[in-house]
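Single chain ahead, by itself, as C-alpha cells, in the form predicted alone.
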Amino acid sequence: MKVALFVTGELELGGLQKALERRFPGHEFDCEVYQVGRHGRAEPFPSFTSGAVSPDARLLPEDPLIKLAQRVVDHQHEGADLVLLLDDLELANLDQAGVVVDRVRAAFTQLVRDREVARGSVAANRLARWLRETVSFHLAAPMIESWLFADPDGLPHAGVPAARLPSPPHLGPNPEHVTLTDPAYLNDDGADCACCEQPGCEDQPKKSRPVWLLNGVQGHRERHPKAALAWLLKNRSEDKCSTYRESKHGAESLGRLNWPAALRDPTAMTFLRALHNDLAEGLGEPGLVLPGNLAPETMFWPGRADAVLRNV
C-alpha cells in the first residue's frame, strides 16, 4: 500500500519515511514537501502548534492548519491508500491534546462544507468519506525527539557519545512527559558557551542561545526532549552551543527507530503507540499491532459515528 506523509519538521521530513519503511516493509511511504526553498532544499509544512492552540480562534485561509488541511484535500486524487499527518504537540499544548485534535476536526469539517458550497452535496459527501477512510492525524508528544529517548539506541544513533549518555535514574520513564532530570542539565546556564560570552546568554536572541535556555511554559527543561538532546551534544564552540542538528542527527536516529523497543513499556508513549497501531491496522498488518495504552485523543476507533478522519 502507498502512504502519503504530511509532516511539520525537518527531523520528520528527513527520517520518518525510512523509519516506517523499516517497520512496515513492502509498503511505500512518501513525504510530501511543503515547498522547495533556497538552494533547492525541501521544507516541511508549517506547524500550527508552535504556541498554545485556542479552541475559539477563527480558522482563516492563511492559518497553517487550514493550509495543511487544504493540501491534504488536494491530495485526494494522488492515489495514496492512506494519508498520515503528524505534528508536534509542544509543551504549550501538552495538557490540551483534545483541543488540538478538535481544531483539526474543525478545519477538515470546514473544508468539507466549502466543498459542498462550491460543488454540491455529492462532491462534499465523497470528500468526507475519503477523509474518514484514508486520512489520520497524529501527534508527537511533546515533540518528535521524545521518540529517540524512548528507543534505547536512539541517543547513540543521534551521535551522543558514550561518555555523555545519561544514566537510567536521570531518564524519565515516559519521554512523552519527562525526558531528562540530570541536575547538570537542569542547572546549566550556558555560561561556558562561546555564544554567551558577550553579552550573557539570557540577553542573546533565541536563535543564537543554547536551546536548553528556555522561557515560560517552554522553560520546563525536564519535559523538553529537543533541548535535552541538544545539551547531550553540547559543544561550547558550536552555534547555539551544540552540534545537534535535526536534519542530520535527529533524522539519522529516527530513520533507525526500533519501534518495539521504543514501545516496550505498555503504559508509556501512548501517542506514539496510537500512531503505530493505527498504521498497522490501516495497512492490513494486525500482527504488528503492539499491546499497551493508546492516547484516547488520536487512537483509531473503528466505527466511530462522529469521525471526521480515520482516528479523530
Contents of the next structure:
Amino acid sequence: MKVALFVTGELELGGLQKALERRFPGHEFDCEVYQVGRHGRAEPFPSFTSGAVSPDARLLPEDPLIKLAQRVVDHQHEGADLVLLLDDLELANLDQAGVVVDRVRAAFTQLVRDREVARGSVAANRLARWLRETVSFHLAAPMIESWLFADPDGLPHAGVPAARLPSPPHLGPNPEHVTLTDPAYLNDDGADCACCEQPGCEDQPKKSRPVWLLNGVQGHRERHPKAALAWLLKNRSEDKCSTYRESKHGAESLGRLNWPAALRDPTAMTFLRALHNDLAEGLGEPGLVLPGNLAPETMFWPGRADAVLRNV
Amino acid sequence: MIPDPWTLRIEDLRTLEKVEWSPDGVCVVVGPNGSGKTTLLNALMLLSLVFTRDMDTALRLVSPAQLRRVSAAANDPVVLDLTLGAVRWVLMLPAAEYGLQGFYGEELYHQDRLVLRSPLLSQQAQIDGAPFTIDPDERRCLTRVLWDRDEPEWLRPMAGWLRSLRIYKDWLLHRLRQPWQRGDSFSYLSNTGDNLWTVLDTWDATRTYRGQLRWVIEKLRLAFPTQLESIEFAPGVRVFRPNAPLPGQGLPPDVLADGLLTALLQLTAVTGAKEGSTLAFDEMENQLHPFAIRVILGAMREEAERKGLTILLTTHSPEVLNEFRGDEERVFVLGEPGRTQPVALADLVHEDELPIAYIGERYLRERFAPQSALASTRR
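Compare with the form predicted alone: the form predicted together with its partner chain:
In what comes next, the whole complex appears, and the chain from above leads the way.
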C-alpha cells in the first residue's frame, strides 16, 4: 500500500520514511514536502504546535494548521491508500493533547464545509469519507527526539559517544514524559561554551544559544528530548555548543529506529504506540501490532461514530 | 460585445514544441523560467508584425536567433497557425540558426477553402487558384498583399485583429519622467507606453475619449488613494494628490512612483484598446502593491467584458494567481511534460478541488509549474 507522510520537522523529513519502510516492508512511504527551499533542499511543513494551542482562536486561512490541512485535502486524488499527518506535541501542549486534536478536527471539518459551499454536498461527502478512511493525525510527544531515547540504540545511532551515554538512573522511564535527569545536564549553564558570552547565554539571540539554554526550555529541561540530545552531543567550540544537527544525526537515528525495542515497555510511549498500531491496522498488518497502552487522544479504534479522520 | 474566438497553434518555436491555445477574457499564463511564456507572446507579436510590417521587421523585434526548437528535426519548419472565426492563416518558417534559410511558406484559408498558398522556400505562389509570382522586392506577406489589393470582407476581422494586437513587455518609464510638451495627437498607447501623456492629453481634449480618461483616473484613485486625485496637462504634466489641489502643488512626472506610472500605463492600454482586440502584459505585477494588482485586475475584467477584449497576462505572482479563484480554466500552465501547451489549471486538478482556494500558494509551493530540480522530479 502507498502511504503519504506530512511532517513538520527536518528530522522526520529526513528519517521517518526510512524508519517506516524498515518496519513495514513491502509498503511504500512517501514524504510530502512543503516546498523546495532556497538551497534546493526539501522543507517540511510549518508546525502548528509551536506555542500553546488555543481552543478558541478562529481558524483563519493563514493559520499553519489550515494550510497544512488544505495540503492534505489537496492530496485526495493523488492515489495514496493512507495519509499520515505528524506533528510534535511540544512542551507547551503536553497537558492538552486533547485540545490539539480538537483543533485538527475543527480544521478538517471546516475544509469539508468549504468544499460543500464550493462544490456541493456530494463532493463534500466524498471528501469527508476519504478523510475518515484514509487520513490519520498523530503526535510525537513532546517531540520526535523522544523516540530516539526510547530506542536503546537511538542515542548511539545519533552519534552520542559512549562516554556521554546516560546511565539508566538518569534516563526517564517514559521519554514521552521525562527524558534526562542527569544533574550535569540540568545544571549546565553554558559557561564553557564558546558561543556563550556569559553564563546562561542571557540576552543573546536565540540562534546563537545552546538548545538547553533557550527560554522555552528553562524549568523543563528534563522533559525536553531535543535539548537533552543536543547536550549529549555537546561540543564547546561548535555553534550552539553542540554537534547535533536534526537533519543529520536525528534523521540518521530515526531511520534506524527499532520499533519493537522503542515500544518494549507497555506502559510507556503511548503516543508512538498509537501511531504504530494505527498504521499496522491500516496497512493490513495485524501481526505487527505491539501490545501496550495507547494515547487515548490519538488511538485508532474502528467504528468510531464521530471520527473526522481515521483516528480522531 | 462577443469577440471572434481565436486559436493559436505553434509547432517547434523555441521551447514550445506543440501549442494549441484558445484564450478568452482575462487569462494568465504561468510556468517555470524558460518554459516559453514570453515566446508565446512573441508568437502573437510575430504574426501581427508580419502582417502589419514584414517578416524581417518581425524577426528583428522578436529576435531571429534560434527560432526552431533545439530538438526538432533539422528540416521541420517552425509553424505559426492563427484561426480567427472562419479564417485561418498559417506561416511556415524555415528557421536557420539565425534568421530564415529561405522564403517562408504561407497559407490562407476561408471556411476551409484554400485562398492563397506560397510554398516553403519558393516564390511561386497561388491566389484563388491562379499563379502569382512574388516580386523579389516585395516585403509584405501574401495575405497582406491580398488585403491591400482586394480588402475582402471575410478577411477584415483577421486584419483588424492583427493590427490592433498589442503586446506590452517593457515600459519605458524613464521616458515618461522627461519633460512633456503638447504635440501631435495620439489616441492609442504605443507598445512601450512612451506616448502616454500625449494619449491622455488627447483623451482629455476630445469629447469622444474623455470618458476613458475619467475611467483611468477613477481606477487609479481606488488603487492609489493617497497618491492621485487628478492629472492636468497644461503646462506640462502635473499629478495632483488628494488634499493638494492648488496649481503649485501638482507633481511633475519625474517624482511619481514607478507603481503609479505602471498602473497608469496598464489602465490606459486596456481602456484604449479597440473592441474585440487582444492585448498582453508580460509580468503585469511588476512594481505593484498587491492591493493595486487586485484593483487593476478588476478593472481589466470590467473592460474585457464591456469591449470583448482578450487580455493575456504572464506572471510569477502568487497575488495575481489568487485573483483567478473560480476562474481556473483561464489559468494556463506551461511546461507540463508530454502535453500540448498550455494546459488549463482546471485540467490539472480533480474537479472536486475546484475552485482552488489559494492558487498562488500552490504555485509558491511548486504544486504546478515547478522549477526546482527536486520538485520537478517529484511530479
